[in-house]
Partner chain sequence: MNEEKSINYERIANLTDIQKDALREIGNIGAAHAATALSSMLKETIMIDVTSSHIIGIEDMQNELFGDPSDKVAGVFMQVTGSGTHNLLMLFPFENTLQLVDMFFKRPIGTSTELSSKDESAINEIGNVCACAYLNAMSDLLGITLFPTVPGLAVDMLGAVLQFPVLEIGRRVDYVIIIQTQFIRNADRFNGYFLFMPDDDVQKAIMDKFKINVK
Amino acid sequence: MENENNGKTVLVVDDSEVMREMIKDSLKDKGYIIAGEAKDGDEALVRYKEYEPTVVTMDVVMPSTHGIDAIKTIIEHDPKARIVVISGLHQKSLVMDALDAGARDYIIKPFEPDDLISAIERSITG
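Coordinates for the sequence given above, by itself, in the form predicted in complex with its partner chain:
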């Protein structure tokens, strides 16, 4: 697809296969390139180093390393990493933990595709 998002890549991190598919479909519809995906926080760091994506979407509740710790390790590796959290949890303390760890935005599952795209764009331009 020819649009302004060509060349922008996204790493999708979520332990749920069906949720990864939903996120990828929403992004591809807007011209983003899926750099890769990861099923947990440990794999997220490995894939981040491998793909160096423009943006990461990050689930919170995942096996082994959960999303907030994964944000910390990615930011430690690359302080300029753009990470958007996508979680069913929106309790204030957890949102603050994610933002304090370095996430640039936080959206709630279930999400509207437009909300995801807006958050991705904010993370890039903000």
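So that was the form predicted in complex with its partner chain. Now I'd like the form predicted on its own, please.
Next comes a single chain, given without company.
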């Protein structure tokens, strides 16, 4: 799918439907294509394999499979996966764990759309 959309496809992973909508709206406004979405880490791996997105936005605290475990399984499947963590303000240690697991960048909730776009661009070019 990446080649069809100029390398701008995104899989949005968050257990909050409201947060997924905010992320998707921010991305669509900047020309990104939403490849799909997932509400937990288990679904994230399934959707990643299905859509092969350019970038994944990943919440770290979710029911079922935790975001960090999802990052690890996605990276095992595709070591070149580009994952941007979106985390709450008081989850700094989880962000560090996510980066250690293979995430490329992160932003803190609440976020500005421009911060999200910058993190995604850094993950693509970095």
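Definition used throughout: the rigid core is the maximal C-alpha set that superposes within 1.5 Å between two forms. Numbering follows the first chain given and starts at 1. This is a predicted model, so every value here is computed, not measured.
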* To do: Using a superposition on the rigid core, decide whether the Cα position of S64 changes by 2 angstroms or more between these two forms.
  => no
* Flag for K49, CA shift 2 Å or larger between these two forms after aligning core -> no
* Asked: Comparing between these two forms on the rigid core, is the C-alpha shift at H90 2 Å or larger?
  -> yes
